[in-house]
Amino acid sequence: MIVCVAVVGHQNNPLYLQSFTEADDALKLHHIVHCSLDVIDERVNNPKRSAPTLNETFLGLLYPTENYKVYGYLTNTKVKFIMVTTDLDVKDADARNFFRKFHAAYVDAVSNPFHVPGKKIASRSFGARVSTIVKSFGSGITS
């Protein structure tokens, strides 16, 4: 089950963060998302990266915690997508499919002529679409 998703701008500014648990866990999940930015920066700026991984957008498992697993995705414009899940056996194909849908929803949201680039995403339709994607995670449902 996905407990939190986030979109973080190229300057590590939060653009969207939504948790899908009780309010008690929200602060802990915000902290996990913030900590994952260091892992993403480390992977992206690693000079020993091989040629096939240089253009890979899916970063895979960033790190596991005691109760969660954190996955990452990096766009060509350095916007970061983060997913925090309680599932201990998430398939890479499922995670890739989730990020592909999440990225498409993000592109649609920022393509709105009324959206100001670099500002938080406040679109209700984006939030509803993300919730639908999160609910269908791992079930094989396409949306």
The other form holds:
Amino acid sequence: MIVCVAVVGHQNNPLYLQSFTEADDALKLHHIVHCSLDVIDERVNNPKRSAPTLNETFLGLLYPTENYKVYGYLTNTKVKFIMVTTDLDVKDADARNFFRKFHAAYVDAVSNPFHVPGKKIASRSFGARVSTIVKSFGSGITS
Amino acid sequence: MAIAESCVDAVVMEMVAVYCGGLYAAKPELAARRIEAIGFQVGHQLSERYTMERPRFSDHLEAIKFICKDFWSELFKKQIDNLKTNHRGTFVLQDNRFRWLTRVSLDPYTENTDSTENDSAALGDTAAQTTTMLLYFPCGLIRGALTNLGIPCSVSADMSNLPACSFVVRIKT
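To test you: the structure above is the form predicted on its own. What is the structure of the form predicted in complex with the partner chain?
Let us now look at the entire complex, which starts with that chain.
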């Protein structure tokens, strides 16, 4: 199950941050998202991994914590997408697929002429679409 | 598709006409800035969409190549015909048949025959001015796209012989 997703702008400014838990752990999840920004920076600035993954948008597993796994995605426009999940065996393909849909939703949201670039995404329909994508991620694994 | 193209043509021309004729008739440089800003926003949004499925660019040249090939194909169904660079941050993108100028056909020299020298000069002047105005929007498009890709730059256009025109991109360091 995905517990938190975030969109972070090119100056590390938060554009969208949403947790999907009943419990009151939003702050902890936001902290995890925050930490992952450093990991992304490190990945991008010292690419010591093998060549094919060098400039791919999907960054893969950023780091595992005790209860969560954090995945990242960095677009051409330096916008970062972060996903925190409690699933311990996530297939890369599923994560990739999730981010592709998430990115598409983001692109549609920023194409709204009333959206100000660099400001938080306030669109309700974007929120609803992300929720749907997050829900379908869990069900995609079981089916 | 042809209808959609004509619509875009008409919208671009009408936008220029509205800004130059109605809103900012007295201040063409202000109109130019507004039109460029609209282009900037459109380019900003389009670049986000068109770079969705591709790996990140490693340097400026790759981003410029993306503008020349994919971005231009999406917008005008053709690629930039010629790309020149001095390898120090200036790129010249030449389009031999720029779609938004193919409908513009005011050539002052062909109309010299039945009008006086002064008239044709004035006519040529306004024609050149109008055409220049038409180019602020695509300049903004390029600048918006490159800025969104993390390359701050300034873009100017040059149209010495219609319908060919070239865009000069200067990357700010």
